[in-house]
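Take a look at this single chain in structure tokens; it is the form predicted alone.
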Amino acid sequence: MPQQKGNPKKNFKIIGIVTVLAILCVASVGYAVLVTNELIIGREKVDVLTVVDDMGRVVKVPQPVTRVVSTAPSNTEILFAVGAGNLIVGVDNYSDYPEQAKNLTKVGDFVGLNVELIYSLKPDVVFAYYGQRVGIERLSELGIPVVTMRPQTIEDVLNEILLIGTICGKRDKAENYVNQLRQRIDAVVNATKDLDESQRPKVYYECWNSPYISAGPGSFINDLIRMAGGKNIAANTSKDYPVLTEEFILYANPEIIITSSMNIDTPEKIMQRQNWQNIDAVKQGKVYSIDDNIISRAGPRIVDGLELVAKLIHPEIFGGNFA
């Protein structure tokens, strides 16, 4: 399960000649900054792109990029979305979308990366996940550029798409794709932004059932529920994925329950739980299951997750019930 920090705003921009000191100053306030070793005029090609990644590391990526390794499913999905799927020579064990990703060389997972295998693939750049620190350090020691991702909001995901697209020479396609995603996000947000508190149903998202693990502040799911016009009963907890007591859930009396596809308990089992019969969501049959991969992966499909959650919470606005 991903660990996520607060909710800092991040941005991404191309600049001209910038000193390393300037890079670090900007990075210290949470910006992911792309710089070059020579002046960029417009979209002129350069020999090296220098990136401050989400771990605050300065990474130099030679251009053009022709061989890429992705060590997180979200990064893999972004690469395919911006038209760089043909550059991928290796992916993590859980990269299963799109279908082509299943047939690529597997290089490890969140727990451990096969550094020797990645090195043998001779990538120009590795797009990693921040939790893979040991592998990231070893690859960097071997001279392989590693750009580490740690998006925490939907806006962060859009910026990561632009960053990966630029590094892989797909900036134009990435911009067009982000514009399309932003239009879909805006459509949901604009439809729910004027709802008052009484029109926002209380939502309980159950990631796991033993113990009861939900999604709190700092998680994508919390953002999606809010943007979709709901009130997350775990929004005021202290963790991104808090453990809730049954008493807390019963007292909160959610009007909608959404469970993850990772959860052992199906909606039917949830509705049969002892003492849960008086919860409004159970009484009204508003207990649903949703594919965890589209709601927790920090990739382009997070927008699919937003639209599905919106349909669950406000079918009267977004056109029918979830199927």
Contents of the next structure:
Amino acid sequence: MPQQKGNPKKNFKIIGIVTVLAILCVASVGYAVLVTNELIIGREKVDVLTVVDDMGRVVKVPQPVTRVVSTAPSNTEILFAVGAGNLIVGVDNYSDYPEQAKNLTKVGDFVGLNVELIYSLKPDVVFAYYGQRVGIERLSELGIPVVTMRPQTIEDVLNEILLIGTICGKRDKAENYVNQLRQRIDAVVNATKDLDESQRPKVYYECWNSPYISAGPGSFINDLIRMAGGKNIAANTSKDYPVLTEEFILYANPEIIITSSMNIDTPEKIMQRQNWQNIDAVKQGKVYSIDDNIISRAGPRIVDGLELVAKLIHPEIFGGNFA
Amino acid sequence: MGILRKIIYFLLLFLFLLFSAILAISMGAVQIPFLDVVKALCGLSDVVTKAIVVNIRAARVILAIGTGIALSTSGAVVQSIFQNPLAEPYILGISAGSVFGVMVSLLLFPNYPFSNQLLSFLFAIATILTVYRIAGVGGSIQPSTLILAGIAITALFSAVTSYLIYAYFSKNIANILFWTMGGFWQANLVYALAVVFVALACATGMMLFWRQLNAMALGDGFATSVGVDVGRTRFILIMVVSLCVSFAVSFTGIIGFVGLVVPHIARMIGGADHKNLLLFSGLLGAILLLWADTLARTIVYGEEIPVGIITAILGVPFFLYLLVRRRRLC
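Please give the corresponding structure for the form predicted together with its partner chain, as opposed to the form predicted alone shown earlier.
Now the full complex is given, and it begins with the chain already shown.
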């Protein structure tokens, strides 16, 4: 039988298969949605989300996600806020908010992650925090998608809420939530943005008393103080958590002192410090303590923190405005 | 004539220390002119300037001086009683024990004044007694065994301290780490004067043993042959050194290399006779730590860095120089 150049029927079949394959290819390219902090494209249902995380790592997360591990309290809070709390199978030791987070399996902390335990939990994705480098690398080698967060501003937190929401299939909820937060942030920022320099009180934030560790540029607290209409005395220091000399604080003469619940010294003890009697904030009794977990965690409660700080710095503006 | 030269050296160094102290007080987040410093020290200035000059900067300067005296004289004594030119109080486990005591105090009694000092001292004493027991009984103690035991205990206490930091302070790890690198930020006049007082008292106590120290520096056999009760003398001096060092460490954290390096410089200037050696060690240690702290608190505007980093950067090259020079002489 002579070799036929081509059976029209067979050719048709081949063309059909190729076409289907081509369509599948194009479709899958279309489905591979690239998600970054700044940019979230596409709303289609996808099989694999390709994500660029805060450390610039490209991570592929198969969809849908049903088992999640969070290795930072901020990530845990975001997961609950976007309605993905029921997907969590493990959290870090410090995740204590909301209440349900306390009863989840603990997988380590900022210092070290229990990689074996996390692997045994078979998560579809791990939401990590920068600084957990070793754990992140080990888990990635084991084939577990790890999305790493490195938020530096409130805007970053909002983007992270969107990112985590999208990965967990809660995109709409996350968007709504972010819009609510943005309205609250805007309310504070709009009320303070026209204040001139003389109307912005000098604020000293004390993380720790021995030595005097404050919050400088690149920290959330610096961001919050500025947005709330204050001037951080450590705003021009060299790092995010600088060690200040006592005399620098005395010379700066802050009008408001805010300390965190992490500090050993309470406001009462700060007001009793020997050399601090001449500081305006001490003279006027404007020394306050706020829950460190609210203002230093890069989670949704950072907005509560902003409102709290705003009330402390400008009670005349924000007196009883927040629920 | 040798004596005259030493007296002149001593007076020059003493004047330099006084001058350094006033100069250091005038330096800081805001420059205060030399004359205003003197005025403030005499009580003739406004409240804020007085608070900063007297209560903060002068207190720091005095604490640095006291710590310098404590670490350097202790270093000189330790080097002599163990006939080891590379020895330091740290090697005996005193610093590690002290820091462990402070950690325990921070955990259990964070709000009691002087609890850091008390626990630091108790653990320093406990450490050194343990080391002393391990190394032998009474007079038959081997200097090398003592040092090895000190290193082992230091390693143990460092590990336990690290565990405490890891387990209880992992959220504040940066804050606690700063503490273990040493610094004078806790200074107030009461603390500073207390450290100077203890340091001077201990240094005087050490100086009373100058004859025994001179003999022991030449070896236990020699010392025994000239009638020194080596075991007893060593025990007493170890207690004095641990009191001296733990008291300073409880306020300042670990500041390394001062006790190691300063006695060598002191020997170059004043000779190996312990009458002079302890005097010059104390003086030079005070000057060195005073300037190290001034650097630590002025190098970045408004901020401070741990002074232990500076003493290490200054001390290690000198230490290496000593090693190389010794090798050449041998």
